[in-house]
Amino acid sequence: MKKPASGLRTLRAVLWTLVAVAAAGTLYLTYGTGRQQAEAGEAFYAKPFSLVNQDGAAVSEASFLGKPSAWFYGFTHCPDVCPTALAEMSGILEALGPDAEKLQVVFVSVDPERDTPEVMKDYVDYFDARITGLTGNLDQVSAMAKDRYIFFEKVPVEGGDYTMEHQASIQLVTSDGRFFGTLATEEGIDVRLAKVRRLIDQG
């Protein structure tokens, strides 16, 4: 017996709701667990890593200790989240005025397959030459991300291409490598700027 069209629509709506709930649960387990593991005051940014910057120079954790920093993890082919985050960090650097010299802003590629140092240089320079871009091989980036509770994953798309799912928040770090907090995309610019100023004041 053929079901009424309205019944099919209802069934379809219920199924999509279940899919959305399942997806939300997955995101919570993936991102929420990472956030719970990151405790303010923990010095996980002092753990060793080895990458290269946008000029091809080798860098390690020691290269970024001694000054507070803001870290974002993404990829240059990102259509919206990454360019938005970097543009907003450029705006925060402008708003800080001379105090911008007291903060390091670092963009780490989670797509080292495509993001060579040359690609990273063009990308970060487009937003703000004061932003440092880091890349490396996949093993190096994966080890670093794991130590810093950063999630990322390569996801195939139609046509044989791929995109990268990744954590979207910016992590704030004290001068001695301790986790200070995050800047979230849903926060207003005034809230984020106040957090950055507190980070700079506390070192």
Second form
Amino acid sequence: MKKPASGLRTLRAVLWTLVAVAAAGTLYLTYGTGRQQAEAGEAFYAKPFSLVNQDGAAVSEASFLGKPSAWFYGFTHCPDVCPTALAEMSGILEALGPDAEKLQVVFVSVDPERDTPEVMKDYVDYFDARITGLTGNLDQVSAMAKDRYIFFEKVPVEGGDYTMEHQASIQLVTSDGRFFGTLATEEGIDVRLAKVRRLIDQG
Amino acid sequence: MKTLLTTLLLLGPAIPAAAHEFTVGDLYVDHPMIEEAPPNAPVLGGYLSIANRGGSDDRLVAIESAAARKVELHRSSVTDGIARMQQITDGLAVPAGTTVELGDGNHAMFLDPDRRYVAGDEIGATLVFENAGRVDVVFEVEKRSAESAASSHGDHAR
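Give me the form predicted together with its partner chain now, not the form predicted alone.
Everything in the complex follows now, all chains and molecules, and the chain you saw is the first one.
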């Protein structure tokens, strides 16, 4: 009776080792390849940045503290993921009704070379005048995004144009700049609305 | 409901305009549409579906339109939370007996439209197929509503 039990124990130990190896591999792939992941509660939205809004006015991290916020990073030369995300955020603002005042929605361009403040203004106003559009120079945007664990990269396409690969999820942030969670594109609108409501409730 | 469906099926062939379908050979191009974009938007996303009811494979190799500087075929995806877009340079396969969508991760990207297009407008274009040849179609511009976006985009508005 003892033998099979210890055999099982050995098997279990081997399996757990495999699990650990797999987990380590996943961790390496997630963190080791330069792509970082945000930790809930970390106040990385309180880190300094300097950009301009869609009216050309200078803004910094302080401009968005004091109220919960939702941050989306994209670009206007984006035919489906970005306009869909903004249309959905506009839908969430509608669904919040008067509570929409308790949330700031921010769209940061990861393509500041083409997205001037004027371009951003037209763009965000179309979806919802309550959405703030931010741009700047490439260095400013890169530093700001990196501090907030946002990945983006310029990718050339045939014929001299280029496109941007970028983080598709939306980051939710508390009023004091702490990371609260994300809204993922594959989540239903109800799930996202519930998360936003929870963010507003917790401030 | 069944009666309604039957009625629609009977009416269907009588009013092709309502079906918004275009044919070339054995290919049936259904409902080309473009989602309305913000003013001055540099790009418009186009969607449609192609049913190949014939016995031989075909391929959509290009879309041409006087309304844009260029029309490209793209594949866009969100994997591991990263949005990526790739140009489809070898065309979109339309195998015999299947229906293929520009939508569902693929789209036609109209670059630098010649003016602002709003819901209700129509944009003419020519689809170029490897075997079936060229067919003129009309993309209908439709409103992008938060509601339709929220309901995971219906059939081919992605």
